[in-house]
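To begin, one chain is listed below as C-alpha cells, in the form predicted on its own.
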Amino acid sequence: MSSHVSSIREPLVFGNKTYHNITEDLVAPTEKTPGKLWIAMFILAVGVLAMGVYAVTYTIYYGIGAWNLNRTIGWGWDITNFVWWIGIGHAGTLISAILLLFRQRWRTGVNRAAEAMTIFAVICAAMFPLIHVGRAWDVFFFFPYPNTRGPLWPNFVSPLLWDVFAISTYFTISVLFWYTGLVPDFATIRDRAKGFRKKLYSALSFGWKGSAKNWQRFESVSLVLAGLATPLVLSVHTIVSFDFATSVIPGWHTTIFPPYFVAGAVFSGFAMVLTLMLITRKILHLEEYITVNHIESMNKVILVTGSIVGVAYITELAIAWYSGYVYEQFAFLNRAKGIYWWSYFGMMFNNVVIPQLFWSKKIRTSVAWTFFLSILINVGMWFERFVIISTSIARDYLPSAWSYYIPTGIEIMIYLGTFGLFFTLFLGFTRVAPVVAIAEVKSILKDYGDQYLDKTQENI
C-alpha cells in the first residue's frame, strides 16, 4: 500500500513529461541558437525566395509577355499555382477549428504549425492574383471603394471578386484564430525572458495573467473563431472552383466542383501538414510531441479524403460519358490520351493509387513512407490543379485556335520562389513562437495525469 500512496505523491506524467518537461522542450526552439541543420534550410530558403524576388520583379519590369500564355491558354502556371496554394492553406483551419468543435486531443500536436501553415499558404497564393493582372500597380482595381472617376466598381456578379473577399476573410479569421492560441505561449515566454525578448512578448502576449477569467475569456473567443472559420473552410474553396464551374468550358462547367475541390483541398493541405510536421519533428527534435498516433490519425484522414476526390474522379468520367455531350467527352479523352496525358497520369496515380496505401497500418506508422507519399500527394494535387486548367482550354471549340502551353524559366522561378517565401517565413516563426502549443499540452497531460490518479486510487 505504501508503494501505491507514495506513486499518487509522484509527479503526474505522460511519456515520461512533466509541466516543466513541456516548457523546456517546447520553449528551447526561441531561446537557444538554432542548430546546424536549422541554419542550413534557413539558408536554402532565403536563397531560393531572392531566386523568386528576381523573377517577379523581372515580370514586372517586362510584363507577363516573360510568361508562356497565349490566346488560347491564358491561364497558366500562375492560377494553377494559386489554386495550389490555397488548397495547401485549408488544412491548418481545419485541424484547428473543426477538430477543435469535436474536441479531437490528437490536434494539439499539429494544429499550431498546421495554422501558421494556412496563413503563410494564403500569403504565396495571393501574390499569383497580384502579378497576373499584368500591371500590380493597378491592383486596386479589385476591391470596391468609393472613388471620384465614375463608376469603377468591380464586377460583382464575377467570382474572381468572389475570391477575393472570400480569401480576404479568411485569411483575417485564420490570422485572429493563430494568434489568439499564440498568447497564453507568449506569456510563458515572457516569464522566462529577459531585456528587450521580455518587453516584446510582453507586447505580443497582451497582459495575460492565466487567471481563471483570461482562461474564461481564452476559451470563448476560441470556440467563436472556431465556429467563424468552420463554414469558411468549406466556402473558400468552394468560391474558387465556382471561377471554374460558372463558366461554359467543357471540363469545368460542372456542379460537382465545389465539393470536389473542397475535399481535394483537405486532401493536398493534411499532406502538406504532413510533410512540413515531419522536418519540423526533425530539426526541432520533438518527436515526443509530434508522435506516430498524430501520424496516423493525420494519414486517415488522407486516406478519406483520398478516397472522395478518387470517386470524384470517376464521376466526372462517368457524368461527361452519360452525358452525351460530345465536347465534354471530348474534354475528357483529350486528358487521357492528349498531349498532356502524363499530368493526367500523375494526376490519376498519385491522388487515387498512393492514399490506398495507408489502408497498411504498417505504412500509414511509418515515418518515412509518411514522408515520401506525402510529398507524391502533392505533386499529384498540383498535376490536378493543372489538368484542369491548361488541358481544358489548350483544345477549345475551335481546331484552328488550339495550342500547346509550357512553362518558361521565370514561371518555374516564381513558383519556386512561393517556396522559399513559405519556408522563409515557417522557420522564422519556429524561431519566434512554440512550434507546438504548450498550453493544449498541458492540457492533455492533466487528464491524462487524472486518469493515473484514478487508477492509483482503484489499486489502494
Given for the second form:
Amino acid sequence: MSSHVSSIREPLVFGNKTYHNITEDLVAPTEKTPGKLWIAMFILAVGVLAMGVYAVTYTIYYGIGAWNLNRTIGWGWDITNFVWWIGIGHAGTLISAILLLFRQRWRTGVNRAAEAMTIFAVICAAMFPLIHVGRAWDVFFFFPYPNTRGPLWPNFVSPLLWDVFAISTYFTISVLFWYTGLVPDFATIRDRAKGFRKKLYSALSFGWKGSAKNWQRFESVSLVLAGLATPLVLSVHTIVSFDFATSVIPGWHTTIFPPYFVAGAVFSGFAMVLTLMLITRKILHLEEYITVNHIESMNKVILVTGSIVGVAYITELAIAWYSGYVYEQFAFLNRAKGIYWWSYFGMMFNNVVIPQLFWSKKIRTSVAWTFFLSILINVGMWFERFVIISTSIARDYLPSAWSYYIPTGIEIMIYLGTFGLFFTLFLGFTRVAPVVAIAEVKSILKDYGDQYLDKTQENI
Amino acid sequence: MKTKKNILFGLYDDEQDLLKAVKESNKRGLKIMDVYSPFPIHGLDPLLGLKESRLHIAGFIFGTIGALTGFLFMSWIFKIDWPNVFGGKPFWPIPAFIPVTFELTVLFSGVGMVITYFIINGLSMKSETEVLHDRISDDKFCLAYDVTGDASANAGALESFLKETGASLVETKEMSDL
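For comparison with the form predicted on its own, provide the form predicted in complex with the partner chain.
Below, the chain from earlier opens the complete complex, with every other chain and molecule after it.
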C-alpha cells in the first residue's frame, strides 16, 4: 500500500487499527457508563446552566434595566457575546465544508465534533439578540409572516434583519449537514445495540442500509451541501460585520470589516475547536484518532487566520491615520490609549502576538502549549469584539454623553450560563453520538492508517 | 404487506476482495442485487452500472425557487404592498436584497435537497430496521443476490461463487424490506 504514497504523508489513525477496532473504539462512549470525569463535568455544566437560566429569567422579568447598558452604550456584553459565539460557530462548517472541497483528509477526525460545536455555539449566540430585544416573547416579529398589524413587514434593507436570515439559514444547514453525516454512524450503533437502544437508534438512523446507491447519494449530497455551506459560512460573518460596517459610527463604518470578521471568526472558531477537542480526546481516550497531526494542521490554520487578523488591525490603524479624518483617528487612538486600553491590549497581545508562536513546530505539536494558547486566543477574540463594539460607542459625538460601561452580575451570569448550555449540550452529544465520524475514518484508513504508511507512532 | 424476497449474500472482510468479486461476477454475467458496505467504496459505482446521482439537479431547482421566492417577495412588499421610505433610498433597492435572496437560495436548496435525499433513499423513522447482517455497518462488505422464486435455481452456483471469491460468510435470508 505504501509504495505509491508520499513519504511526507503523516498518519491520521494510529494504533494499527482494523475497521472493527474503529467501530469498537468510537462507539464505546455511547455504550459504556460514563466515567467519573464526565459525570463531574456534566454536573458542573448543568449547574452553570442553571445559573444562566436564572439570570435570563431575571432579565426577562425585570427588563433590560437589569444590565448596565445606558443611552451612550447600547451594545455591551450582550452583542459582544453574540458575535463571539457566532464566530466560534464558524469553524465547524469550515472544517466540514471547505476542507471537504479542498480534499483535506484530516477533517475526518474532527469534523463531527466541530459541527456539533458549531450548532451549539449558534444556539448560544442566538440567545443574545433574543433577550436583548427586551420583549423576548415578541421575538417572532423578526420573521415576515402575514400578521394582523397591516400586515406590517420587517425592514428587509436592514443588516439586523439580514442577520436573522443568515443565522437561521446557517443553523438549519449546519444541522442538516451534521445529521446527514450522522445517519450511517447511528446505523452502526443500531446494529450493535439491543432492546430499547436498538429501537432508538433505528429511528435515529432512519433505517439506513448502506447500499451502493445509498452511499453514492450520500457523497453527492455531502458534496453539494459543502458547496452551499462554503459561501454560506462566509456570508454569515460578513452580514454580522454589516451590522457595524453599514452604520455611521467611527470605528465601525469600515469597508475592511467583512474579510476581517470572517478571518477572525475562523481564527476563534479553530481555537475553540482545539480547546474542546483536547478535552474530548482526553476524556474519551481518542488520542489515536485525534492525533498530533490533526492538532498541528489546525494550528497552521490558526497561524494563517491569526496573521490575517493582525494585518487587518494594522490596516485599520493605517487607514485611520491616512484618512486625515480626526474623528476616525480619535476613535482608534482612544481604543489604544483611552479608558478601555486594557481590552485593546488583551486583543492585540492575544490575537496578534500569541498565534505567531505557532511558527515553532515544537509549540505547534505540543498538546499542552496548544491548549494554553487556544484559550488565550479565545479570550483575545472576546476582547476584539468588546473593543470594536463598546469602546467605539463609549466616546461618541458629544463629550457630555461620554460614558463608561461595566457589566452587572446578571450580565456576567448570562455569559457564564451560555458556557453551561454549551457544555451541557456537548457532553450530552458525546454520550449519544460518535464524536468522530466512524464511516469517514474507515474510508481513509487504508491511506492514512499508521500500519499502511509504515510509520508506527512515537508521538501521540 | 410487501412481498418477501430471498436474499443470498456473502460477506467479505476487505473492500478490495469485494471489488474483485464484483468484477468476477460481472464477467460471469451474474445479476447482482446490491452491495452493502460500512463506507463508500470508490470505483464500485461503474461496476454496478450506477449512473451519477442527479441530486445536485434537485439542489439547483430548489435553490432557484428559493432565490425567486426571496427576491419577488421582498419586491412585492417594497413596491406594492407597503412602499416605505428608508433613509431616502429608492423603493426598489435591489442591491440591499442580495443578502436575504442569497440566504433563501441556500436555505431552500439545502433543505429541499436533504428532504429529496431522504425520500429517494427510502429513509424514514421506524423503530425496527431489517438488515442482512449486523456487521455490514461495522466492518463487513456484503454482496447480495436475489434468489426469490425462479431465481432460486441459481442459488447453488451463486453460493459456490461467493465462497470461491473469498466470502467469509455466505447465507440466505428472507427479507421483506429491501
